[in-house]
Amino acid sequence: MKTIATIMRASLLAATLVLAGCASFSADSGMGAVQGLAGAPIGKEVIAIRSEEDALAARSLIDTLLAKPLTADSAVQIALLNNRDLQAAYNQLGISEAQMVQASLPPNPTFSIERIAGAGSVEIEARAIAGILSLLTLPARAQIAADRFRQAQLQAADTTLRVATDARRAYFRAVAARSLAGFLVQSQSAAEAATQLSRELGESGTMTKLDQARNQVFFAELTAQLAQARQLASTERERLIRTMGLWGPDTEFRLPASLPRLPGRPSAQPDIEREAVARRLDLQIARMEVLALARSADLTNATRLISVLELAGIRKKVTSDEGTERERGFELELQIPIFDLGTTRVRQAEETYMQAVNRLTAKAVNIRSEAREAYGTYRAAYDIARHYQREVLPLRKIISDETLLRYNAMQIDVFTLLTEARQRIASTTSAIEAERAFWLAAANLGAAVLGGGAAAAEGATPGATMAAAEAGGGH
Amino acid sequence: MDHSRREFMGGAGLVLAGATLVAGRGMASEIPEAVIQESPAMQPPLYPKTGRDYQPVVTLNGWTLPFRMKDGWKEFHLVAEPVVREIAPGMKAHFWGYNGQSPGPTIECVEGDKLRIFVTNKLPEHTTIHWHGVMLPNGMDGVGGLTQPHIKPGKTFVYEFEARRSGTFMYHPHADEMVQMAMGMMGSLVIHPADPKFMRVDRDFVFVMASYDIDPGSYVPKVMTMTDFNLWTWNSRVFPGIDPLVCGLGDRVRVRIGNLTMTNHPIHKHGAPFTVTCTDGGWVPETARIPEVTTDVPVGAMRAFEFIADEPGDWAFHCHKSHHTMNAMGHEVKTFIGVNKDTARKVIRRLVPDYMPMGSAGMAEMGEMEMPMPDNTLPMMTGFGQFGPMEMGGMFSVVKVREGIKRDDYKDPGDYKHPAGTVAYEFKGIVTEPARKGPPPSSTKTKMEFNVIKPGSNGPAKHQH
């Protein structure tokens, strides 16, 4: 009895404690964290539209942004406000919060009074059946639900970043495709001019049918290429429209005719690995999963910590054309507790836990590599695009100018001039493609540090780890 | 280009330093100074200070190499070296030549002179000099490999022979000959008659003809060109860079021409007819001379013609192959005569904003317009006279006959002042349409015409546009 009473007392105490610290709905439904994790780093408003006012505010912002020619930033903002898949992810966050609040409430107790009469004594036993087990596990379950909520916030933030990255990429693709089609129009008019001229030369009797046909077939082929380029521009525009969640008259937004100018310098990011490991949301999610798993399996006796990530004492000197850069990283550790259990009862939990730890470690290693790769791609794309701007296009300009001088000096005729113009357009086209590659690489670089890139979808899916956590929780 | 000029100055400096160095080693008595001339302007005739007397020539846009007498030998020193030659104002060529110029200086001597010619090779490859048309010992003929070892870079060879036959001759390499002549290595050699009174003239001009292929915008001739040369030069100059042949009224004038191009040149002089008095073989007997206004100078040949400058005026003097009186032109340029390019102009300007249609009415507009052109490029046709654009280039100059020109005055006397009423003038009266059979030709051509123009081809006759 004494033992039971002690347990009862302890349980009631625990219940009281839990009830005292019981979770309630947050004012922002967890969106504050999403804004902090995803919105703030990319400088955008993140709103879960839950009321008429929210919807009106978002609508008015979207209208303002759509009124002007779209920029990459306005495209991203519109997508964040208007992409319904993203709003659905925010709804999921709300669902998680509701689950957390529910999990933090103690079970409704059942009260019973038993009166036993006999042998001249009456014993009245009042019992509060509160489902001792569930009361006992209440703190643990509440903690798990809180972890899940936190995880849902990270997921929502990750989805936010993904939508933002998608919008940015779609924007640059659409603008580049438009710009390419525009240059082909010019090329086509050169070919058209050559065609007209050769027709006239044919009529005056100075150009053979063969040469006329050669000039005309080029025009004809270019017309087909132009049609393809226009089709591509329209496809890319539709992709952007989908990312931004637009329909109806909203789809008539204007895009600029060309990509933005290249930045004067590429951004130097010597600490990109450290930053990526510290900030990547998918890594944070994975880490939370590991911790939640430990808790649900009641693995509390940490005997040691292991560091799955170490990035200590980076000090390197990079000597490039632009001078010497000293890169300095500082130590970063991501520590995970390792439990020493050793009993068969928890063997499964332990294996499950270690599985998650290994997956986390693999993810962290990949993230570091992805960050390096993204930066390498970004730098190379910048150098290539800049090479076109600084070398190829100026050389093309010299060729054009010199060709015109030779035309003036009657060394070449107008057809050579037109051929040269076409070649210049081909170089300009390559230059646009190089710029497009740069802007896509820049978008991917952001995603490699913050999350939300294509690479984030790779590796162990969150669903799988969630399932493992459930399995662990069963014990 | 500054770069090339610096190189040129440096090169010239080297040559002078080289000559000094020779003197410094106490060899001045053994080798005459190599005189360098860098100006393309025609130098006055060089009257002999020693040796036997003769009536000197003037070299068109050139000069005569001074000599010294030593132990009865007339000694000259030629230096084969890279040079920069102004082809005409606005264009310089990087050539190989002699003593600072291409062509090299004219060598003058007298029938019976003993000649000793030092040849120093400052080229990057071996060379020789062949004395074209001169009768001399076989071993002095200058054919590399055949009659002598080559003159290696840095070496000096000596040619010694007696000038046995008077007349007009040339000199040029006979070693890697195609390249070295395509690069401008040549010069004139004049052997005057022993008797200064024989065939004496008041003015005696000499030049060699050479053809070059220099891409517009470049400086060095393309040495592998075989026939498609784009610059036709007299003494490595083209119109308007060729000096006029200035003559005093009534002067007896001789013009000596050597041809080192790869084609013949029918040389034509306006005004008074002339007679060819000297060919490769020597003086033409008076009874065999034919009065002419055009004489053909074959490849590798020399001709000298004479005339009395008794008609004052500015008389054109040129090769009669019309494309030889043009500078560089693009042979692939289409003929736009009869094409209205206004339709295409707008579309083309979108791509090439400075585009200007040319050639729709012929090419005379080219001679009038001064369009921006590539570096170091002469207009295809150019030059202005007192009445307008002359639309010439290449082998073209003017024989300027004036009253009261002093004996050794070769200065350009300016435009000829035509006596009143002696210049073609515009008719101001009413011009009636010339009577024709049938209707006047229409500007829109018929299908039939196309078929006539291009027989045997399906050509533009069936335009299916």
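For clarity, a rigid core is taken as the largest C-alpha set superposing within 1.5 Å between two forms. Numbering follows the first chain given and starts at 1. The shown structure was predicted, so the numbers you read here are calculated from the model rather than taken from an experiment. Compared with the form predicted alone:
After superposition on the rigid core, the Cα atom of Gln151 is displaced by less than 2 Å between these two forms. In the core-superposed comparison between these two forms, Gln92 has its Cα shifted by less than 2 Å. Core-superposed comparison between these two forms: the Cα of Gly202 travels 2 Å or more.
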The other form holds:
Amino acid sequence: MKTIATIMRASLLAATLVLAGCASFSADSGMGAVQGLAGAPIGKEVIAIRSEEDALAARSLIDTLLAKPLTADSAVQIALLNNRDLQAAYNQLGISEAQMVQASLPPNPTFSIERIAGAGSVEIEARAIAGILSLLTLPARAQIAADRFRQAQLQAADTTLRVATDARRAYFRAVAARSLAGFLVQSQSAAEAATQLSRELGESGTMTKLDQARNQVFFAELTAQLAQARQLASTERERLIRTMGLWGPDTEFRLPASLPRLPGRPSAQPDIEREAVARRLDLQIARMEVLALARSADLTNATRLISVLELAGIRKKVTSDEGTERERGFELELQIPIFDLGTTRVRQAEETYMQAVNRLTAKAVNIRSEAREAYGTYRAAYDIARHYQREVLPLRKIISDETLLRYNAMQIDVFTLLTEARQRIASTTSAIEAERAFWLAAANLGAAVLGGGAAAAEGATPGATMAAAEAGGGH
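The form predicted together with its partner chain done, now the form predicted alone:
No partner chains or extra molecules come along with it, only the chain itself.
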């Protein structure tokens, strides 16, 4: 009896000591780390809305931002406050913290009582069962849960950066589409006037029917391009609205008529590979995965031979006509490793760990390549956009002015004037697309360094409307 009492007291003492080291819920549910990892680098406020006060504060800031013409930064801030998918990611962080706290608690003991009556006797048996193995491995399991919670914080921060990057990309796409549609509206007005002029010349007999048709098809094609541009502007605006999580009157925000001016010089990042490897959150998530799996492998190896170890204290009372008998004892349940020596679990843990190591190595290699690619795209996009601003568009303006002077002096016909107009429209459309590509490349560059989405090559790909405009301008 003394032995079982000693064991039970030791178990209770161990449980008490473990409880002293149990994890508890943090005041911010882990959001402080998310703000430091994601909010601080991009200069934005990150809030997990968990109360009415949080919702009111977020709503007030959103209203302030929507009252002014939208900028890329304000679109990102609104998305971080109002995107419900992002808030769901923060809820997942709270779930992970609850799992960490639960994993740090010792297992509850199990009590059972049994009463059997018959043949003039009544037998009552009570058991108190404690999982000794679970108690002994609790510190290791709690550390693994803490690693998983840290990993969840990194994932929440990575999701935050992804939403921010998506909002920034959506903003530049929407503004570029609006800018292109506005430019085509102006071009269509000029083309309509030229078409009307050619029609009048045709009626007076000074222009052939073939030339009239050539001039009119320019206006017709430009009308089709404008319809495509307007449809694209509407689509891109809706994408921006979805990213920011807006609906109702909030969707009536104002966008600027054109993209921001290009910076005076491109950003120089000679150590972009090192910076990306040091800061990319998805790489840090992979590192935490390797660390957690290493701890899990150690725990599996330590418990390979014993997977079940339970101690039960037993009290038994038998009442019969002959009197009452009381018995006490204990039961130790232990799984004997005869057939399964834990080799399979150890092998599985080792292979899982090595799988994570290989994936971490591959990710590090890919991140270096993605960083180089993103910066190369960024620099090329800047040079192209700057070339259009400094060379192509000024030359196009000179050509347009000189062509108009010669037309007014009756040195060239209206067909030549319209041909130059087509080329000018194509050049201006290409310039808008080049600016769009630069700003998308800048957003992708940030994602390639910090995380939140692989750098996409979409910034260098002309849109459908752009391609249509170029095709139309080449006629």
